[in-house]
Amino acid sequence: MGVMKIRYQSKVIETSVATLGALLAEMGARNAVVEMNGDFIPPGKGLDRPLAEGDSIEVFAIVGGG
């Protein structure tokens, strides 16, 4: 797979990664809730999911605390 681009946090970035399991582990995130492309997928959740060109990423920490 080539280099693609897509929306990750707002910010259009450059990524060679193939799927979302891929992208959170290379930028990062851990437990978190994703929000790709207007669907919302719980933490350690479709992982698995492809990457495409344009593709948007947002992803929302979880905190715990009490």
Second form
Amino acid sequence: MGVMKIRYQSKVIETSVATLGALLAEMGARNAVVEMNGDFIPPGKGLDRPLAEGDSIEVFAIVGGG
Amino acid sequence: MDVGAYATEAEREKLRSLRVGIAGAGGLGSNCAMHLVRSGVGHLAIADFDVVAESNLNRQFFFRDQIGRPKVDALAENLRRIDPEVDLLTYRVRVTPDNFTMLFAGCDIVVEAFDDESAKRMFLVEAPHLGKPMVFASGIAGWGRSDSVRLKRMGQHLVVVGDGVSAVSPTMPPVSPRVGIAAAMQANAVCAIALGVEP
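Let me have the form predicted together with its partner chain next, following on from the form predicted on its own.
Let us now look at the entire complex, which starts with that chain.
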């Protein structure tokens, strides 16, 4: 598996993982609001989406309290 | 409610005709509702299963003589003291995947105001089916750090408010100032979306 550059939290990073779910696991962001390339991804959905060079991922952790 | 001379008639009408769904009537929901009514929002649909407890009075828009009453009933009473004309649909139910669409289908914007983390996740799964703007909160506990509470757009329809870190815990209580900041930011985002300006 090759290394690719993606944007994560508005920073360019290198990763070799193949899917959105694997990236979130690697980043410790499995429990988060997720946006991929401008689209909101509901919790638990889209984890098998393949990652490609230049993809942009934004996360916002979900924590309790209100 | 008339927000006064600082809004145009067109702006007032946009707020007056708006129906906002609020999922939860605790620290976020009760204070968000208060701000929305003061801003001239005409219609709210509010759902919460709980009753007012003494421990809620540190941050929620309730009063000591309302302890033991259903939150939605006490909140409706308090909101009508601000604006007797406000149109309120209140539901004393636990919001679930089964009733989510029924509760909020008629709303123009829906606000997530749960405290429980799994309920927050449920909101993010169910609310997108409505196809309407959503305002979500995460990370509101503790003292200080006011400017770490931020607003982030996630996708086309979702606005997230909070610091994304500060979960409620024994050392990180939910307290009025910081919960209030987040609730006010949620209400501010709702009004901005309705008025077509940047949330």
